[in-house]
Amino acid sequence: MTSELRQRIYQQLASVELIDPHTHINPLDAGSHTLVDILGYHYYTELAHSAGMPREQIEDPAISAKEKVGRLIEGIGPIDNTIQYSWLIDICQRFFGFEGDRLDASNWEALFDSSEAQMADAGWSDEVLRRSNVKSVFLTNDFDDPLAGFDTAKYVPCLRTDDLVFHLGKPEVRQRLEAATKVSVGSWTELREAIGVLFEHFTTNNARACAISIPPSFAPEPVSDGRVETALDAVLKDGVNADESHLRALSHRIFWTLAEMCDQYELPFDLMIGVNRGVYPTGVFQGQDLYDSRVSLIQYQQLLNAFPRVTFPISVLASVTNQELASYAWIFPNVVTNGHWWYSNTPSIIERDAAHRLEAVPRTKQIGYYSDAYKLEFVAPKFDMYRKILAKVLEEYYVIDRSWSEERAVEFGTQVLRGNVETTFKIS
């Protein structure tokens, strides 16, 4: 049973209007439409994918949202154990006054219509952020989004680099960067002057960040003028089927020069460190990629070291990392722990995590949660789930095991919450 402290404890933290630090929320349709838009995040759709429903009737371009919905509804009974289906029922009790505790074939259907019509209104998203208790979210923004047509203090932008470190070899991806910087890459220079626009542009614009997900085997270091000319020219002769090693001294530089610009215009740089792309090439949308335990920070040592002044907010995909991560924010100034992602995302994983980072990283270098959520209705239940854990971590490690008064425990969980997001991503 929940003590009453750690309620009070929980319902302060409760009180705290969010900033989330990381999403992939496009900023002009922001919420979703209908609850196909809910169901067809990519959890769901994984997670029925394999307890037996065949991809095939979950990625059908022929049916409707409405057909798809009651589909997904028939294939997520075995998956009502999970903590996603707790964030689907808390999106529909919150959002859309729904009164039960399971979805399936006796109520889905009103609920999709009812729910439809509530998000049809027009102040929908907005809606949505005050009854979440959001202020701002922070977006996932291609390098060439012209970041036009929204409020940027409200959907704060973050220049998402992954195309230009392990894509430039795409003929596709070069064209989008010319034609968003008006810089034709020929050198190094040019592409240096190229990267440098995209800076200008996005801090011009209010991002707050800049962000890359990184897969297990990368492990950058520097890479002189002339061997990136080199790699260079051997990317725009051949592209993707340039030999490895120009590809890979050219994403190398990329990357070392995307840590030298947020130095200079002062962005941290959010790093997602371990993913493997594809390992089940047959899953669902989303659903194909997992972590790889063999990686080690010690792969981002060097440049740990050569930028002290920026700031490296970062994930890693699977808790076998945490301790890593936790030892390393211990001893850099530069790293801050950052969020609870992908695969270390449940509650008991988030609390044996968070527990040791509280106990064993400066107050101030902790960020505690971000919802990496695709659509608004998303925010608050995992922030939710969070503020939980939170709570009790307070509760038992410090009120109770460390004599603190309720109030230091709350401004303690305040700072990891909102407080080391303002101050990390400079928000005033």
Given for the second form:
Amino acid sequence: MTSELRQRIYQQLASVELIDPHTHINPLDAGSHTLVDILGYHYYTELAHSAGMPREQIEDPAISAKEKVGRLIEGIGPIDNTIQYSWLIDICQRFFGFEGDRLDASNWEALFDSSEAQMADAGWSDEVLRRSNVKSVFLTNDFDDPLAGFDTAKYVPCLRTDDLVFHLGKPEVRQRLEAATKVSVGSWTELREAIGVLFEHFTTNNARACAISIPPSFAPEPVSDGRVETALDAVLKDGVNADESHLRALSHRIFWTLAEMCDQYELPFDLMIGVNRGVYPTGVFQGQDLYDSRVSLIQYQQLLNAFPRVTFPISVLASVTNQELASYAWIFPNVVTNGHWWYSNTPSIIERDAAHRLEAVPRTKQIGYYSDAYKLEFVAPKFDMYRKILAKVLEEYYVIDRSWSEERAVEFGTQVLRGNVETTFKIS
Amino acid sequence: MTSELRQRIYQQLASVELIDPHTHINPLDAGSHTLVDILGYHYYTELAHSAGMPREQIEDPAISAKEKVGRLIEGIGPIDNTIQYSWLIDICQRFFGFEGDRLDASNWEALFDSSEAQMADAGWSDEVLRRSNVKSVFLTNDFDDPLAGFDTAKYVPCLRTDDLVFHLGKPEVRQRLEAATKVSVGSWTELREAIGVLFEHFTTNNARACAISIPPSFAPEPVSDGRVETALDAVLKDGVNADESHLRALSHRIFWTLAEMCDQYELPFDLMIGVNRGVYPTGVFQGQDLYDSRVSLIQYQQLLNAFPRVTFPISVLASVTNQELASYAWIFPNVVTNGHWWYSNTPSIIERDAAHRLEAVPRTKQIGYYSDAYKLEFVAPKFDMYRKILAKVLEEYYVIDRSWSEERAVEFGTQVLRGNVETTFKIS
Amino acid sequence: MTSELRQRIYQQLASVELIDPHTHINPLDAGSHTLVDILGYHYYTELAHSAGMPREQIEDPAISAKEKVGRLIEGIGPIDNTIQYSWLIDICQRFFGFEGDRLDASNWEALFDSSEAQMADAGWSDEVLRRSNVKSVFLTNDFDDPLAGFDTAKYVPCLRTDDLVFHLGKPEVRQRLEAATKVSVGSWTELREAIGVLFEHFTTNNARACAISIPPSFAPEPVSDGRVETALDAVLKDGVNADESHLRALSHRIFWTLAEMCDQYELPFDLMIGVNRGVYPTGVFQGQDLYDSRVSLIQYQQLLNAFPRVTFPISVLASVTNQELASYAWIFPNVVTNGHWWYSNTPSIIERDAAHRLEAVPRTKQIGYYSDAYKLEFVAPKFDMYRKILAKVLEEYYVIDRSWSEERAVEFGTQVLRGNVETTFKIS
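Having seen the form predicted on its own, I'd like the form predicted in complex with another copy of the chain now, please.
Whole complex next, starting from this chain.
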């Protein structure tokens, strides 16, 4: 039903091979095995839960994959309007030959069985990548990930650092750090050394980014050596019960040190700003986090000034921060706009957020999209949603409103969709 | 001038009989008597005042209805661009046979006279409901409303609780409470008992919701019995001059108690979040309130977790909070998005707020619209504005962008417009 | 590529002679001399810098105008997507006969030379005004500007007051004030007298507004005579190192006094709310300011109530404040919406901000646009961008969605574009 112009722009964008610069895919188990890996995605469980399905039914450990899918199908009717549901149908049509537009009691079981047979193929993950027109995907690796057993050119490591910055008060995190680095963490000097070992390990294994997700209250600032020693002592002694001021000082200094390491190791530092964890603690797995949209990039002023050589691809959780993001990327050479994250990853929000970035930020400094997928099958439908919106925005704001040629619009879209991923993350 | 597709969607939505889930209509005097009841609506007086008409002219108690209309017509020219003005013209055309698109010195007087004759008909209110395709409207009842003398199936009671939560420091409010409940309020136990009497009275009389409007600074939390006793003692002694901490503690505990009663009596609790009262104290009647858009639903985290069985239909005053509302409704089973309130009740705002809710919130958890009307004649033009926007959004984001069938779009729109009002408020 | 309807609306708006109610033009040197005056605009230097060009290259004082343009052309490729770049091309096409859509190594030098010859004409500034269909432009004058040597009907003075309110702690500002007013500023009485002399000077010279840009944290309130005397003593003694509380008290009282003078001298007081200065101190000239979008007009509640006779044309830096601006203009008679400022002066933002103002604010209280230009050549492309968006919004929201006639839409657009500038600033 869209215009021919929009369809032509879309088709040209769809022909571009993708590099997905942020996912949570497990490279040792990248594709799905049954529909439960698809329907078990938190978007479906949390929406079904929100629509009335009890958590106990959804997370019952005693049931089989097939039973769980059957239950979810029963609870999923009320979410068939959502964009997330459209990804599900896209997957079923694209990969499994499904021909309907809704999954229900009449058709899910046959699909479950036939798709399970397909996914059992040893080459399934590569088949998904091929059919999705995807060259490689970035990972989200725990700091103690051995990064072994997979092709790091196809599954590109990224060092995720939330645990280091926000959870070092937990003994198990420190133990994992010591085990991974062979450094005993009793002083700041040692802790810093351990962090250095992690960067060495990750960059040696083709890591292309350091990444972290951050609550809206975070406002990092430099912390002196003396102060961090005191803070670390307190945290080593009292763990998560240490005084809030000590936990914060340690957190700020570790964060600052990560930026220093990114500078030294020439890694972009992905900041994903704005999430409050556990706002709804009785929600389903991964369906408990929300946010306070009152956050500003001014909180990162010191950081952005202190590290001019570090590239910060920044994602914001709420659309209300999008204009600040675009403005900061317009002024700071080291700020790059990065994708449309989580609660802002829906069409009407992407449409307006993307429209503003495209018109106000240098074309080289915009990473259009990442899938955030946990399973490979989701890369295609999510990117396809984005490509359609990108085509819509390019049609309206460039070809129609600004009289750009179709070629020029497609060239711009292609850079945002793919080229900037290569330049920002130095993919050769 | 709109497309045929959009017109077809609109026509089908327009054929749906409405239940209006929030108004300020007086069931004993529901329709208007002269144009002054229409033009005296605060939207016209405050906009005319803002455009330069002195309050003294507008609120002169010495003039007749007809003189007042004549004066307002003189001052209303500069607001003929506003959407509110379009409701006025819609009413004049729809109910009174007016054929122009502007009211001015040349035509208002004839319309005043002819419309007065129409409105004098004893069946006028029912006639307005019939012509508006409206089955019933929800009311906003003071807590001491006797709820007598009207058909509660047509005019559905709702318990409005602002006075209890925010104004119990005023002696007259406590006196009204004691008179209505026959409970002498000298202790927290008695106050709680009195509140229980109100819920008994309202639910016995077919009440379908408890409702409250809330300033942006409000962040409710539980208050212990000991603390509320101290607070109540102070408030009974010093009234509105009691220490701010006491007033707040009492306010929080009463609010919490309302939620408990909603749980017990199975009433949805409508939260209308974000208004600052009396920002412009020399403005016209009902034209003095504004807001600080820096508010977050995180302020309601404890409440939403504490009352999982209470449904909270939530309205937000500023569009900047709309994404949070949609996100909280997407995660919390007990949060329902509710209409487009007051300063956000204009087309361009509704269009983007509705578009996001439709794509991100389970279809069963969205109450599309309420009129907030003070007189029955306003239900039709306000809902009609909403239906046109809903048709526009369904056309663009569903039929065009997502290739939905027209039937599916209309079915979805109908649920949001009508079906969810029935299920949320248990209208049989 | 736009519709015929939109083009007709646009053409009619384009025929309206403009008065530009806010610029930074130097009336003694209003037009450009070479392309460096165009390409040296901070929008190009800061975007080129953001895209990777070192400041030292951009701001090298040792190079000629032509060399500088050559360098900027090398660095400007990555910003050819931005709306700011489109203004550049518009200027080159409109005034200098350029026929391409991008400036690059192959074509800039010929354009530099031919345009320099054109700009050398003695009547160039008037030629630019004529070709831009502009009658007059408002200036931004330092408080000690002699306002001499130019036609104040064509170049309309405005008193800019940032220095007085925020920088009186600097000795050089006080010296400039004493030099300009011949008043020795040793007490509050004297300081107030000096400010009065400024208003006398400006209004005698056809000034049409007082103006100030304000950081997001500012929340003005009245300050007593005693308090301001203490504050002034401290500031006279310690300058910018005076205690923050003294600096703030003095700042608030001066601001309040400006409003009193605006009342007395019947000048509108332009408030430009939201900028944080020097967020990126190593950025290029004028490319260092950003913002914290967490600001509310509730901070101006006392001011707006205290000065009912002063008109406040208000600009907000971030789009997130636009709904508040429209709501405050809808309620307060003395609030007027004013243009689309700086980081909000891009098409997708203007489109949604304008759409909301047009539907919610009395038609007499909206100043559609100002160029904020430093050189005359920028007035035309910026206003043209706005006119196109205005035509788009009038087409969509009025002629299509609300069935307005084309004539009515054009009449409304014309008032917003021109008429309200005359009435608000009393231009005869």
